[in-house]
Number of protein chains: 4
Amino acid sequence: MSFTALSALKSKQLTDQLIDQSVIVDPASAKGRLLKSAATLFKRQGFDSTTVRDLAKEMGIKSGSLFHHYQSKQEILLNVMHQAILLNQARLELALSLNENLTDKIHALILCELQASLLDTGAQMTILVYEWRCLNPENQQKLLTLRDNYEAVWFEHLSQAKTQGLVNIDPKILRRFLIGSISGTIHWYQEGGKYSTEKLAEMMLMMALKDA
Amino acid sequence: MSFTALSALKSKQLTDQLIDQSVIVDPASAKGRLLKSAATLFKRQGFDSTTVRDLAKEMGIKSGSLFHHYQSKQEILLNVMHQAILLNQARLELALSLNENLTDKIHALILCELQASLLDTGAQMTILVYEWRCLNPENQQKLLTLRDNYEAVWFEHLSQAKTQGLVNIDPKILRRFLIGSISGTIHWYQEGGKYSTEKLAEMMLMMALKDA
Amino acid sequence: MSFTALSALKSKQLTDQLIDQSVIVDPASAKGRLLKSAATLFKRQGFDSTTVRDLAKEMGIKSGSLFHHYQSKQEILLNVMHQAILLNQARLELALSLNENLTDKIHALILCELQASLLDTGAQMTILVYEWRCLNPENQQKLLTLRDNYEAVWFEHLSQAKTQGLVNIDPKILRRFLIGSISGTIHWYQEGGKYSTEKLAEMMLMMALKDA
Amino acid sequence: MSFTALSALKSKQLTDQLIDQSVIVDPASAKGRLLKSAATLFKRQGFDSTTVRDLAKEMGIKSGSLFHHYQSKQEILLNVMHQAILLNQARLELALSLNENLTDKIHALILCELQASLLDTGAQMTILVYEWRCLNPENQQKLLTLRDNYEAVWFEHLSQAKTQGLVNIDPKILRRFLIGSISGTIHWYQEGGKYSTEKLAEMMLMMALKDA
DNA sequence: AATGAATGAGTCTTCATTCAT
DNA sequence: AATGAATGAAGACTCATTCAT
């Protein structure tokens, strides 16, 4: 993947644009800051172990005040996940548009999701995996279409890779293995450690594709 | 992997032997049944969302009675994890002894852990991954040596594979990717679905090794 | 009771006159509309179950804004009750002035209070009965004189009826029975149902007086 | 009504018999005492204004312990009402069996319900009237059949009275007026005051029947 | 071993009220 | 006048744990 493509993902322009378009909640607003804090805490402690008092304290308000912004803790979770998908999908599309080669594109997919899991961006994709069962069925339904759209992008590219002989197993299963590998990183990844997210993405690409 | 090796893993002999040696708690005893029930519930609902009343009901006793067997819910979790490691390690060693070829051995490693995650054996390895943070630091320490022993086996084999050119990335990282892929299966694996645990293990082997 | 008397009770003239004299709050003003809404909600849901947000929503404003009109929810209750007594007393006096015969006068008393309980007039007398204990002692004291004046009118007429042999029990007790019967109607009266308020008043009169 | 009939209603035998038959909860048991306390508090303060802490304090336990006996405050209300109907219905049937004359029977009906409203018996019928809307729809449904049975007894007797010319208005409406009169007594009745429940019942009978 | 009752600290949530803008 | 954000005290309910029986 080119240096240009990599750095584009980090630019603030992207986020700003999404805010302008009201795709995501303005991270500077009270609601936005709450979502960011919640994402961080849910990732660190899990949804169940994060109390509304924790959330409130993180924002410097009292717990009752939270409910001025969201009707319930559950609604906060829903929004955290919603934002995560939206933000990551936007990053993904940008990344894809900046790469031509299929291998590079898959590399980009991996990197995007990895960073969305590990970096403190508010787009904590791991929450989607680990806290999914904390979402009530009604809310799960609401997110399912969005998740499906997102997964469709992965499937499309891994299928092409299969056709081209870059992949030798069922692409659906490969994707599931990769979800596990990626989300699992939060249990051991350390910022400033031996491997950067970029390096990890590269290694994961090597595992996923036959001759990467 | 040979048919003999596969079926040996399923034999009851192994478990019986471990009980005789008092390595693991007799699954027929009250304590043993509790551990099994707990493993099932912790896997299904998570540790935090499993109440001590849930555990008691599963055993057909009242919640207060649980504390005659274990001093706290935390202690139950500790023992569930402990048993999981012990049981799985024993299965692992048996599996390794039944295979000669390095590729077969790695295949066996994967299959063992996959089954320990997906099958209702009481050796629910996924709990180690997903509920690790529910273990208090003191108890984490107690299990760490055991986990290290277990991981050493994996590292040894993946390192050999690296040397032989079967693996092209850092074995430590590969192992972590595999932990993620394996434990992630609980989110989507369905018994009686398209792929069996054996088939999944095969596919994971193909992903992990260059020419498997 | 004559047709003239009946329809006079429904005329808007009466209310207008009271507003002009500043006896009651102008129902077109913000304060007046709030009182009307509050009366409706308190009757329907009870004082405790009506939130200040409910009241605000009914008026199309935000809850904080309510406190520009009244200092507290308690004060709103006080005023709702106050208005109810004033309005009903005025209607009562009019009704009495339009009837000569004692039986007709008692009929009028009953009809007035029944309509004040059942119709959506802002003079919800039932609130006086059912929400009285929600009024703090201080405010109860404030209304007591007013209530006593109002009750004096009833007592006077029922006493006369006793003297004339139309009533055969202690007039004070009869009045209390009637309060119960009248306020109880809100639990079952349905507008447009089998019996009109006029018909119900007639039946109640028959129960109260020996040969009505 | 005869003296025998009156005193039979007060005997403890009746209650004991019901307990033996498990028709009602034993008032000496924890559950029974809770129900009694709850009935008293709900009557005095209303359901909404009675906190679970109030209930617990009345029983000398901590609030959390309440939920060992009943799953929710709502369930307590349901049971209080249920007991009230059962107890009162039993008293009613006894009273009816002890009186021959129609007038006496109606007198007995009134007295029973009046005492069930005013005396501290655990059969607080007024709660049925005043707190009915606090019962959720599901629970309302559960009690409806029971209430209907109970009301059928009243209807039967008042209808007979109508046929005999003792009553000159629709018996259904008369019953509703009487419910109001009876339940309304809690707002003003004072034990040891001028009138006893027996005296009040007599007066109410005089109001209800033409020549009582 | 087992039970049932009790505990107490904790959970999310509600709501009347305040106040700067 | 009106708003939106915030407060804090209170609400019902949960749950691991204890303990007398």
Second form
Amino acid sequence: MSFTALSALKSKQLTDQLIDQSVIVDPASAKGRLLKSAATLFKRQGFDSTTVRDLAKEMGIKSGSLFHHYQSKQEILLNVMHQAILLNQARLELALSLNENLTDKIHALILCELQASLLDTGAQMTILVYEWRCLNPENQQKLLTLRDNYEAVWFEHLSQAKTQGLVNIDPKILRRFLIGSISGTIHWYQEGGKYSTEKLAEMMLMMALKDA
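Write the structure block of the form predicted on its own for the protein whose form predicted together with a further copy of the same chain appears above.
No partners, no molecules, just the chain.
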């Protein structure tokens, strides 16, 4: 294989570009810091158990000041998820563009999602998986197209792998298995431990594809 991982430098350049284009919020801005703090609290305590007072305390501001940025806790949750999908969709597409053959592209998909779940956007991705039910129906609908587009990228490549005989099982089932494996790493993975995210991605690729 000639797999090319998305480098930290390219990822940062992409993030800066998205900020400049107002696609995502600058994480260093007041809004960005609020969303990051909210994601951390929602992951730790759960959305329902996190109060506006908790959010304000985490930010070191008065509760009323939160509403200068977002009208409600529900809107904060929506934007945590929205930002995570937009950023990681862009990273996914860039990583795919760096690789040519199908096996390497699936490797890129796995590694990108692992790193999104375990590194800088880990809290946000955890919220996407475990707190989706806390979005009201209107806000779920706002995110469904983005989420479906993200999943469509996976399905396209896993379907090609099935057609080429690289996998034996239904691509939709394989994607479910991979979602479970990747999201489950948040419960046991230790950064700086025995296995890097790169090594874990290689292992998952070997489990997903024949002769990988």
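Only the largest set of C-alpha atoms that superpose within 1.5 Å between the two forms is called the rigid core. A quick note: this is a predicted structure, and the numbers were derived from the prediction, not measured. Residue numbers count along the first chain shown, from 1.
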Once everything's superposed on the core, is Ala84 shifted 2 Å or more at the Cα between the two forms?
no
Core fit, then Ala123 C-alpha moves 2 Å or more between the two forms:
yes
With a threshold of 2 Å on the C-alpha, tell me if Ile182 counts as moved between the two forms once the core is superposed.
no
What's the distance in angstrom the Cα of Leu55 travels between the two forms, core superposed?
2.4
